[in-house]
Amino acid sequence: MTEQLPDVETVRQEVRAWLEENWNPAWKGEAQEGPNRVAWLTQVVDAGWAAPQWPKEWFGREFDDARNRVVREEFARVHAFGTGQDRTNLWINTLLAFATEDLKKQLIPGLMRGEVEMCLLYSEPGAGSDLAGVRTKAERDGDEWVVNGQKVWTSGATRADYGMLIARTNWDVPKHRGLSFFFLPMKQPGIEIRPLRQITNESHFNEVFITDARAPAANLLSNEGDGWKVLVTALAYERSYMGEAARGPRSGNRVKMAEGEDELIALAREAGKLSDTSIRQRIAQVIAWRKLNDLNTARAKADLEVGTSASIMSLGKLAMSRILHETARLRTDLLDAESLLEGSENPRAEDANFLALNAYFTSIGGGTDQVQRNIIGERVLGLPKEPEIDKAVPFRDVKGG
């Protein structure tokens, strides 16, 4: 007999009381890293709030969408992190869909608690927009796979324990059918990581050179040759996250805002331009785009089951790219000549310039804007596919650049 779920208001009161007892607002900035991150995430996981829709065996509460939404709302109300992993944790959702039970038990608890760090080993110098063209190879050697190749644009590689790797295991079939997907241990001989300097003067991305590195056979997801299917699912979760998450200024909010006020409105007021009808219209447009994207993302996630891919996620990812670029343009216009300044002594200009440059990350990461338009056109709107002259050719015979 199915256990009856508590009513929505009971859930709200329970999670609210739990947060009041356990959450410290000083931890707000530690979602990605910080001294209290793992301890807090462990509390969230053990309480069943990290992934409320998952089965209890995976630290969930088997909630429906309505109750899950209440949990997210209460965490957001106090700016707490750690919930929503049933929607946003692409590592775990990929494992749940395709890994063996042993691999799930080995990795999922640590991933949920932030004890295991991850990176993505997808793109290569000659295979970015066309990920099916990767040339990193994996060859079976007993109970292991030996991996050789090069990856690029890898975020978090320097601290990662594992990388989700797409590699070629069969060169005699067309490109989409010769791929396999692995959880590759990163802290081993044969992994060389070189940071890449970004236009924002940061080094979040890296080149990764792989020479005779080894992945246990148990770390293969699904079956050999199923890598493209696994990758498409993982990309859907990545695009879902990028479609609703936007990076703010490096140094936090530096504009004085009233309770519930949008930062763009506050910045326009500080700049003395809030009465400008053109500026007001542009701010309203950005806010409207955000609201529309929130609704689209919620719809797409409602349709995204574990192990599936939702092409509509590309719409949210593309929309977020447009929102970030327009927001950056608007910030720059609000500051006028002040936007030409930089440095900590000019915080508003520093933020505007950083966000303008960083917006290109969303235009490229997780598949470029152009790739998203192709996906939307072909899989959402039903337009004819672009010609692929090498789609049915054994990859060994495909001409390389």
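Keep in mind that what you see is a predicted model, and the values were worked out from it rather than measured. Superpose the two forms; the largest set of C-alphas matching within 1.5 Å is the rigid core. Residue numbers count along the first chain shown, from 1. Compared with the form predicted together with the partner chain:
After superposition on the rigid core, the Cα atom of residue 220 is displaced by less than 2 Å between the two forms. Annotation: Cα of residue 29 displaced by at least 2 Å between the two forms, core superposition. Remark: with the core as the superposition reference, the CA shift of residue 76 between the two forms reaches 2 Å or more.
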The other form holds:
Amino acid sequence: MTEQLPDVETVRQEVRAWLEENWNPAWKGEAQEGPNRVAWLTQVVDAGWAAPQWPKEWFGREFDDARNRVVREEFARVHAFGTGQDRTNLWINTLLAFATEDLKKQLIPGLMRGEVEMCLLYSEPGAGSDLAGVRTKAERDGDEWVVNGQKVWTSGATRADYGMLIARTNWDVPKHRGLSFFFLPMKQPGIEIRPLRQITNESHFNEVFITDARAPAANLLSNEGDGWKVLVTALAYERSYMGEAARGPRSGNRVKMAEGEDELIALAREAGKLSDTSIRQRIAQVIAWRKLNDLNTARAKADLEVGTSASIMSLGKLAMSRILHETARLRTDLLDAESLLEGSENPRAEDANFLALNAYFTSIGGGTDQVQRNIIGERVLGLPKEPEIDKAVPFRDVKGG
Amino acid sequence: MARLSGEELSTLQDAFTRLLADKCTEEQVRSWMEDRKGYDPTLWKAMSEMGLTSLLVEERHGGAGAGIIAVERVMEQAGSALLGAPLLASAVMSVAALQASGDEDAQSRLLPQLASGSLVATLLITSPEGDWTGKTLGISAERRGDDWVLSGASGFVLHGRGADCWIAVANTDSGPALFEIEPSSHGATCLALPSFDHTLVLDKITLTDTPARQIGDVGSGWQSIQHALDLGLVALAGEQAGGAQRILDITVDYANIRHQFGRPIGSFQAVKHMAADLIVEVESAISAARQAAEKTDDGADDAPAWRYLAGFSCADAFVRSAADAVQMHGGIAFTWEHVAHLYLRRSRADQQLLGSSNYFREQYLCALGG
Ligand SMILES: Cc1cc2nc3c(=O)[nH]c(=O)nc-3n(C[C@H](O)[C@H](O)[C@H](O)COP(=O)(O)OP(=O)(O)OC[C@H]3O[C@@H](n4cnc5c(N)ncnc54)[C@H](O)[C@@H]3O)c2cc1C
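Let's see the other form, the form predicted together with the partner chain, since the form predicted on its own is already up.
Entire complex below, previous chain first.
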């Protein structure tokens, strides 16, 4: 295979030339939404840059990691988005691993071009850490599944065309064995969406109330009863992204930074605290944590194959949680009294306070730090599993709440 | 001063507990957050009638003369209920500043009204940057004949907009002095600050040639403010200890009822151990706040060190309890509707209010001779 691939420098020249010809820097804010997003993604897909590592069938070039990285670097250099979907597109990775050929053909092209929007229907009020304890149920009715229940923490629910749904299809077996995984169409009467107000006073998430909503039988991933297996793979993808990146400050405030300088150093200088030894120690520590996390992630990824997931990816999210909480504490300590304030007139305080709250996005969302530690202890280190009292009991008999 | 007996104190605390349960519920606190007024005048009136505003004031000025020990205890309860009333600003810090000023006239005019709660006062201490060390004052005073006019600005003023009387420390040619200002005076403006803790009423006050009345001697103004800060720090430590204890209680209750994996989350060691660590923090905070109150009441030589200790250990205990409470609740505490973030916001505010933890840690070591 590798013999037929163009050499790395040729790849670089080709991407660079293509971007020069096609990319408009004005679109760089449209990675999530915007008027040019779909048209641009379509171009990227058609040119074979969206997921260079994938087979030609899925618009790829069968590149290896080195060539793939070059594509990402060139995109990043001009702040273009749309490549790297082989690594970051949770929906497609899940479909590739578990969906029927028909469903893949039906959904993957639209997902790659950003025409099809998605959301996650996992957590429920009674099932967060214990996701296998979901009580939303799906019942077979001819060629369809009928779904009833309630989900929470669904971002993008109002825009979504489909939700990746975990639901119970069998109540008479232990909890992990009675689950199934679906692509549930969201634009239908049985779906009611209510926004949640977050701790940050924003509203990016929703509660989703599902009443007799329907999913075609073909939208079942893997087999009935195999939902847990699908979910574990999909969750590992999600957690690995959370280990790599998190939302930054929201004020838009930019502190003056020297070339290549870390923002914390610049903020400390601005606050007149760059010579404070206790602050210096902490800045050094948090920057080091960040760099080491990047290295760990890169090392874990190099071992990964497309369509699989590794428990070692759980390390990144836990590390990121510590980085984010400590960064927020540091930013607060740089400000003293100023941190009593918020709002756009007080951008530094706004950032410190927002980051202190939003750090929980990483330490709770996608599985809490405590649960991550259990996973690392058991799956990475191979320590004995804690006895699970409800593991062998038919789900019908398990206490919830 | 006459300390309250243990029995008197617990009678007072019981009455306050009942009042808070009735008039300072989470729902009420949230409604005051919406318009950022912090409290309700009817609650203030009831508190005054209960004698809570008079604790620090001497009997000869119509107070209870109960001293800082009782104040600290009452502040524990206030913190527990996230009360946003001007107890600290008016009944503790303004009273303390007046007492230290040695100005008989101002004392007999103002203290009885402060004791009865009919007058609400607040101190203008820091420059707009927020500095409670006295190094930089934001206001300066100038003689105009027999009178004084003040100009400048003060930030982080507690309850500036609701107060009937502002007491400012200002620079004069002969050193800092205290001044009494009527908020409606010429050249005085009060701007609401957007506080991260929406239960906290903070203002920035600007003065331009504003007439003011001198309190105490010129040159000794900062000593009066320092006394107010000393007692304020003890009171604030009480608020922090009480807040920390309450959010831990809320969290432990939840850990008992919330089930995941077929069992209460409190049965997981990860959760149980966090709670155990927190009770060490909380109990230490209560000890620190009460010790600082006792030592201050005694006028002990080592009182400053105990106050500094309380200043950072209570602040940090509250922040940690509230921060861990969010984590221990999981996603539900990431919502606006859940109470945990109100404690987290309050704790982060209290950690900076009269000086930062880092500052007090440094002062503590200095006081220990280090
Ligand atoms: C900002 C945010 C975004 C989110 N986004 C999504 C999303 O996109 N999709 C989605 O489906 N969900 C999402 N969630 C939900 C999230 O996955 C859950 O909140 C999380 O898994 C915790 O579940 P819970 O909230 O029910 O808390 P609980 O499970 O009730 O946890 C409460 C406490 O118990 C601890 N605990 C629970 N079980 C154990 C155990 N076995 N061992 C030790 N400690 C334990 C937890 O660590 C926590 O401290 C999001 C949540 C947040 C806050």
